[in-house]
Amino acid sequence: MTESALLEVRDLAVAFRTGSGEARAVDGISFDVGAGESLGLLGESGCGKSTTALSILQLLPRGASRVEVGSSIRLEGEELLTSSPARMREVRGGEIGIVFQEPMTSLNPVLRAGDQVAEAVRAHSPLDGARLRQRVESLLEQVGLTEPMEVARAWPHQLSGGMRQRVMIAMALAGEPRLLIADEATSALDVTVQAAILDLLDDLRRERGLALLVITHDPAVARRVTNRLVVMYAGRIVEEGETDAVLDSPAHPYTIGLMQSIPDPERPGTRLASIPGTVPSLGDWPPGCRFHPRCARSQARCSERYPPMLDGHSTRAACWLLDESPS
């Protein structure tokens, strides 16, 4: 572990149970998240990265998945794999917070906006009565809403997307944890809106220390809040290095596809490149790259052997384009 690692996870690996066996969705990956760092998982839908955000919270589901032998997860030292019940319950939220994907769906419908901020509270600490009104009023002022008590006495659906994700970030930061897991926080919200709760939660870890894991699928909010930047393909990790490297000098053939599938509005008009096939599905991973049948610089040792991670000129890339050594 690195000296200033906050979260260390080594050689995760996760499979879930299907009707044909077992199939692993998360397959070997390590990374750190040092404390005040934002650190990013960018990849396409069905990567693994979602499932490495549950599996550091243990929120998989039971009996349809499995953390495998070897996986290790810690913070600050702490083994929270062997975690009892108990004690993961205290580091959700009090130590590890999460914003999910879509508000609407993360709230309760039939309870007000301010008893489910009040309800994470309570869950961290004995406040109650006034001084627990106050701390809900104070939370919903740190996210930026301006009207703090009408936002608590409104029920979901009475609050725009916005606001409903500065709620759920509100309850997250309720324990005041360390890390604080954002998985696709804002891939619900329009553009303006998503810039603003981007901006919220650069600041949040600025003003308060936090670490940042950012879960998305858009290089765009990685530049914004990231500064170092893990690429994930079909449950593997393909590059990685510090953000404004990885996207502007990418090395991996699939890190070079997604920054060229990006519109350039100086360049009005010109056709967009895509990357051709889909993500292979879950259990089907062909052998060696598992990029390989998607590449147009694939080789033979490709469909073979996976790479290593391997240096480029900024990043490291699991690519055997960056091995030197004869093939």
Partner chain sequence: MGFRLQLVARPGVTTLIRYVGSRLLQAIPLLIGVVTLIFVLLHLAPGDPTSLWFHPDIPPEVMERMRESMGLDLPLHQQYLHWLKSFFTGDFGYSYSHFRPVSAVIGDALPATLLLGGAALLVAFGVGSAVGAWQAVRRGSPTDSFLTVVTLFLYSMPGFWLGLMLILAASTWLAWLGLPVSGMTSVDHASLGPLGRMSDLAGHLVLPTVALGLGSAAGVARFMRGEMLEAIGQDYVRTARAKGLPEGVVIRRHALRNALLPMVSLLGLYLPILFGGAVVIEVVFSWPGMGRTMYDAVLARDYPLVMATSFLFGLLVIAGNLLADLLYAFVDPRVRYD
The other form holds:
Amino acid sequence: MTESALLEVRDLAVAFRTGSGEARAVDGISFDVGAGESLGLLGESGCGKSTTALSILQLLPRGASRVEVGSSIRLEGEELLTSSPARMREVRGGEIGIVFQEPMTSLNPVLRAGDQVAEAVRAHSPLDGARLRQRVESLLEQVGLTEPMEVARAWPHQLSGGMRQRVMIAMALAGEPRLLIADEATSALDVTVQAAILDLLDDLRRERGLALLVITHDPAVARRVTNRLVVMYAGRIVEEGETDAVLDSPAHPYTIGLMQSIPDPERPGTRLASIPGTVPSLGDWPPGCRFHPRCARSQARCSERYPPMLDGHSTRAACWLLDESPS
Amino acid sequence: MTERSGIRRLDRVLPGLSRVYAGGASGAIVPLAWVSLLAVAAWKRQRIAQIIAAPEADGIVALVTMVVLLGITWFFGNRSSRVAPAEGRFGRHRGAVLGLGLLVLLAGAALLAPLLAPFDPNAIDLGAGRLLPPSAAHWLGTDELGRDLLSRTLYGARISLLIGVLAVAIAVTVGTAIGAIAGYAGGWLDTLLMRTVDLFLSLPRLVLLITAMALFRPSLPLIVLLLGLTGWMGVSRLVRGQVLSVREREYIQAARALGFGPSRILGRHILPNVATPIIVAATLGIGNAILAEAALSYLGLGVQPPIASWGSIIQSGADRLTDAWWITTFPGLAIAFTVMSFNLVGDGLRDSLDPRRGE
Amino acid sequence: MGFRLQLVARPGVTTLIRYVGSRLLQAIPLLIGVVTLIFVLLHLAPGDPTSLWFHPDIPPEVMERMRESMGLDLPLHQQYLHWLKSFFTGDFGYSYSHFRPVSAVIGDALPATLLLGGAALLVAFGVGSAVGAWQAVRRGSPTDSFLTVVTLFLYSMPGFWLGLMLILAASTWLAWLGLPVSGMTSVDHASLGPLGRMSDLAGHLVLPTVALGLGSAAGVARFMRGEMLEAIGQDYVRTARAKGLPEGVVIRRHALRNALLPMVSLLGLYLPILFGGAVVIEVVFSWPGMGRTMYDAVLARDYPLVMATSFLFGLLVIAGNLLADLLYAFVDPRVRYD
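The structure above corresponds to the form predicted alone; please provide the structure of the form predicted together with its partner chain.
Below, the chain from earlier opens the complete complex, with every other chain and molecule after it.
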């Protein structure tokens, strides 16, 4: 909660229309992204992390979902949820860029890559003709494409997954945003390509102070590019803190389970533990702490009241185990 | 609780009548059938008495139809109203239920034409009865031979539906056979048959029909046959695709290993899988066949006089558009609403099979 | 780290020509099939084909020449070869109802049909795609529901009946519009100036075009609505919004462009429907095209002309499909030329 927070999300709740009424995919989450900071949002699929990303830019499918009253998303103090559509268009790409997971389907198949980047440039600046072409070329160069003119001329289907994702990043950078949201941006890529893209994101942050909001299900990705980490489970934040602290000495049983379920390169051969049970589906969330049915250390009050965020050893977590007061 | 048992008591009077309260448009079909059938019986009681007193072929057919329809309604009214999920999706598809309701009414009207028709459709009145505009006596007016257009349109429904249904039956049979042969045989035979499909798709159906009608003498069986032989291509592609995808699946291998012949595999494994898309194609195909028949009859190359067909009624009024608009207008509307009903039902069936396309 | 670019070059002129060539070659068996089908029909018809040619108005020597020109005195397989040859050389024989070679009759009628068919195609796909796209953008609105009902009705309606209703309207309460309801030109057409002739022709074209094109337009609209809805839900449309593009640009440049691609393949489906419909519509409006010619030939039992017109309708559809395929390859960058 620093003074310089670029993006402040407070009590964000998003409801989806389901077969039987409405269900909250995101249920009252709060976090900050400081200028030049890299925040990770870690969680399994269905925990609401992508919904969070889309609701920041108001890109959720219309009609099927709505952001509930009482939520707040502020960009440098400016409330985005009540902004006019025209202002939101300026924010999209101009202040906050976003890169999606699916590099195969996120580019328009019938427009050349360069035209799609040019379109993003033109949405936020009046460049034209040769200067526009130069700008597109330099953007493609900045994202590590060594032959930018050829890529610009190519159709999306002629590019590899990594190249497409670089084009996506170039598009997201075209309006010179201060915050870049990477929504599982590397999940669909090969490991080596993934590493290259993550390095690119990290370079962008270091070199030009671009703040990052990295949404991922992969702790390794989070460790590589984020300073701070927020762990989500079933639409709620369960733990937050410095990335290394969260990953190395987690306090919440869910985070602990998550870390135990990934192989440790330093201790090969150790048996992997997995969390028993499955993630509850949307709208089918248990009362109290949403993790308690799967938690080996759950107590009576876990099924009754949702725990507040409490200070742990080096992180903050929403778990009654950290509560020292008698219940 | 009491209200519900009160409603339930309706079922003791006529099975299924209470469904009108159950909500859901599909629940309305049984009550709708009861009301319309009984209304017809009450309204036409004199005609019924007349038929019983002096039996004639047409009238007996209508009476038997009436009894059969009442029996069918009774049967469906007594059946449990629980529906399968796909049926449920169909039931929620308001347009599809409307289409089905319209088709039920239409089929009922066609079958009961001898009861419903106020006049003999071929009774000529060259005196004062010619070219009468719609009135209380002649709801849809009369044509230039003084024939009652409502009666002719009702009887025309029989011809159109008969031709549509029989033609599609032929088309489905031919299409299934060709698709199955192509899928099983593979190789050059498959190529040849599929090129034949392309061929039939690239000759406009109406052009082919007109050419054939020019060479042969138009007759009802010939029209049905030719409509069937020009409408099988879609079904054959469906069946072939299904044969190809199912052929290599394990249970077919197992069936083959057990020594079952292709015909048994076809009947047991392939047709059940492809039945619903075929029904969709058939439903839409009936609409198309009715349109093609109407066009042929309008050109005078279809159903021949004195049989009343919607297309030929339109033709008989085409020369007198401005002074007797009703001759052309009403049969056209009848065609449009009939085809629309088939399209609604076909769309509903397709959507209930493929939720992605549903609304 | 350097990236190796392995870009597929846009096809050069030679690949394009080879592609067109291979598509043309594929069309030939279809054309042979059409000719064969007509041949089979002719020989299945009751009586010897020569008896079909009999007509009291024809002098015996003309009859003999016709029989010879169609090779009807030859054995069946030679007749077939002769038949094939005559169709591919464009020698369709002699029309005794017009007292002219069939090719001359068709030469007069073909432009009228192409004009009507082309105009109807424009209406069908222009109006249809526009309406369908518009509905998809306003999905669920009262206008969308209303248009869904209207397009369903138009799609289910017989085109020739719509034609008759249009004639009825144009000659009663819409008479003030002065729209011609019959033929392709007015009696004083020849005396008009070039502009006058054009507007005369355009006026005659209005009603037949609407009658022929509206039903197909409704079908196209129904299809387009679905395609557009699907396109609007695509990831790249979300990407376009995320760039900060105005909604109009998102819809037009991203959703619409992609939704229009499948329309090109739909073209192949609607060509036979449009040309088949043209036969009846030309009769309704006395339009002097191939359909009208064919119908008159059927009534006059002018078989060489019937055969030639039905062959030409097949040819038009096959050629149209070929053009649609080429167009598709041109507009969709993903199509590979193989």
